[in-house]
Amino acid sequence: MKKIFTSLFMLGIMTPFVSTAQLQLEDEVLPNPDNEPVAVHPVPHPRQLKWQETEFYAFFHYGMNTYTGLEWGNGDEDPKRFAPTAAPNPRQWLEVAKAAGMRGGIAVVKHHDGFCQWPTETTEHNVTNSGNEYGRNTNIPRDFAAAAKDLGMKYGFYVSPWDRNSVHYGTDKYVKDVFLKQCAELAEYGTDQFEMWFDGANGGSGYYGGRNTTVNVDRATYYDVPNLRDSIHKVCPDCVMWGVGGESRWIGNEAGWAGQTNWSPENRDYSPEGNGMYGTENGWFWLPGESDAKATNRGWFYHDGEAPLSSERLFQMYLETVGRNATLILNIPPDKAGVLPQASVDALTGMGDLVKARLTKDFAPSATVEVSETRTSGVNRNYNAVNMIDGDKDTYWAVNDGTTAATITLMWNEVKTIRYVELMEYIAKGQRVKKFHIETTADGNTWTRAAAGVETTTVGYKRIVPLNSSTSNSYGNGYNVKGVRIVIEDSKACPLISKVGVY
């Protein structure tokens, strides 16, 4: 109390010597030589921005369940049942992912059964007690991280907080001496991890070291998430904590689609199943969506007789997730030999070919771009229309403060056959666009509304609009046009667009 009174006294004796100008801070305008727009909060953390830029990455469910045929093991499985028929090959997994156009991958290294695919000090339920030499020499996080770095891809790990094997689950000892230590061990496999994946993890029935009981926990408090985040971020500063970690959200359907209206802001009390696909326009913190989906027709883990989805169906998922302000983590399960089956390889490679063929040749850079308004330039930065087609993610077009509606027009001298329009907001300063529409002209004079069947509301990090309004049959014959117009009808503040693409 004495210190508080002393501070107040000092403030009192100093106040008469403060100038009138210093006291009127509320009337002053902070220096802004670059005339940068004020951020619309919430805004993403830099690690969330880097995570979003990954866009499309793989999920590899591999482990004890691969050999038991289960999806959720009970935790009482004999470690000897983990017996790969060959040395697991994470490099092959990632090579296939790269061929599909993915920028990274996440490997399951511990599922709910508690079996760890690395030599951990936290439990005997790990690969060192496997049923053959291939199993005992397995170290998925080591080999996965090494392969990703060599291939220039991002990587991370799925580690289940729920552990149906551990006798300590449900007690403080499990969190301190098992789970947090496992996460710390995994962080040592690379400081450049981009995501750590924590599943639902509310507990349930299980073996639990022979207790054979049901243990339920409050995941919001049990796993000491604030301490977990701080500990991991000290070692892996760019690692986003998914799910329980509270830094990115579950889209909520496991079917490979996000809402056409999809906000990255969200509130803490949201229901993933009810609102995960859409976000909340005025949510108070940044929680971008990730869509997890299966590339095969059975479970998350490999099952005999499974088949991959078609390349066209996988491309549709891409449009409905990456093209709707979400990321897509697509699961491809390795088989009992620890490699991706050839049928999956073919389907994923085919998907990559479709993405390249349909979304690579961008006509926008060759267009003449006109806009309804341009923000006044600053000393070191301008906000010109050309910023939307310069290929630089750190530049953007903007309008002046107070303007929430604007028009972007792209024109060509020769007719172009187009099928998609892509928009990207400069989300480092928040998500803004609330409503827009697209028009095209075949003759340069008469404009027609395109994509009339699409809910053209939010843009966010990326929005890809099929002009025929269909994601399931999006390619078609295309439209012969000489111009494209994007009409932003409403925005939370002056819109900031970093890219326009036309394909």
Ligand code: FUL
Contents of the next structure:
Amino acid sequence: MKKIFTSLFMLGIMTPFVSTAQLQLEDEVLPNPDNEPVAVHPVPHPRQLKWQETEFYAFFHYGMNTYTGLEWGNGDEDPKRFAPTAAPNPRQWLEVAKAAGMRGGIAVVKHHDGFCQWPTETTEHNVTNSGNEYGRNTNIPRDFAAAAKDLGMKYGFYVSPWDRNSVHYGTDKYVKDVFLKQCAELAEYGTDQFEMWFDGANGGSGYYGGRNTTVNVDRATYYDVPNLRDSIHKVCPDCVMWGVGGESRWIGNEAGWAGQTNWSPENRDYSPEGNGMYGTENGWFWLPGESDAKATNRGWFYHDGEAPLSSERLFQMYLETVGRNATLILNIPPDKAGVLPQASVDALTGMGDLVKARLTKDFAPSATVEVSETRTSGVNRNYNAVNMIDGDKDTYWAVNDGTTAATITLMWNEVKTIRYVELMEYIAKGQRVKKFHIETTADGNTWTRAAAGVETTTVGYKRIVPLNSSTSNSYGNGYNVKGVRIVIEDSKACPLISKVGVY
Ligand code: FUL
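Hand over the structure of the form predicted in complex with the ligand; the form predicted alone is what we had up.
Every chain and every other molecule in the complex is listed next, the one we just looked at coming first.
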């Protein structure tokens, strides 16, 4: 900056009346003793970073629809129809999620039909008026939050902004006295929520307290989102507002896949249907993708006769979401007894076993790592290659400013049988890598391209590349190698890699 000041002065653009104190101030602001790379904007808010680290979590659609068999209740359902055949057991839901390797869960506590699964002051359409003792004692947010805390899981709630029961829907009164108040009530069950899910389905036909009409709203303005966001963040500082809330984006399909090229930057006016899977390379906002998908073959809610997808299919979803810079929120519907059916438990546990068996035995820490260049160390921070294999998410390898292509080579003395390469960028300073490829060597001398069928463009928070290029049949026999090389071909600025994993 001193240099800029001097040259501007010489060009006569600045007056000479810049005091010494001012120059000293500039000097104090700018020193960079750790030689830290400058961020590439946009960057995630710290709460978005924590949210991203949740990676894989469950979605539990349970409520009035569980008993009516509908997917979207009209809002005119008699509350008595909510009649669980046993006390709903959110703890069991989360125990299954944990066994499957998930780090948290989101419980639907109010769907579009407006029925609230906690004793709320905002409407009579809630559990206290339900059909039996189990129903009247139900309080999903209370029990879900308590179980999550006990199990060391993250938790959050889906509260539908669209309310087909409320007579006030479509007016300001609904937003202020019903919807915002419901969100505030939910915050009372825990201030450490990691996400609130605001569905995009807004307005349409419904009961609306007997009006039986169609109410359309402009979802961009109707819900007073900036106010909602601020009030929630005041009490729940780590709570990411999904969807309508504008802090994480819908991935654009409900089939459990993200684009191979997937940027977390995005513009506010993006069209989820077109762009949700891919993000926008030079988008203005950090709006990372979340992929919501069903683990069963029917709806989001439980339906008699439904069956879970196979563990292999669920593993494929994991590779195509978590492995492509998105988070995966996988829906498992509790049944009429308020528990997850055994078939779902088995499928989910099976999937968790596949993730463990295939993606936890990391050969990278036992490799010798060589890189094409290493950024000059600062006083308290170094950017050494070993930072990619030290298991510490806060350290990273970096190259010098101006370098946008680089190589990372891992070598072993003995042959390893490998199937996946995992890369993670240090995204606190922005998503950078634009193009890379992977090579392997069987003899230590000749290098051949691996995963040639994969679009190796973006990395982001996490990228998992199946070396045989297949996500549906990724395991196979594996490749016997003595070395793996990651060739970063292009990056928005010097690449910062916090992890390389080889499985
Ligand atoms: C959709 C809703 O309309 C579905 O019922 C479900 O809750 C799904 C996760 O989001 O937009």
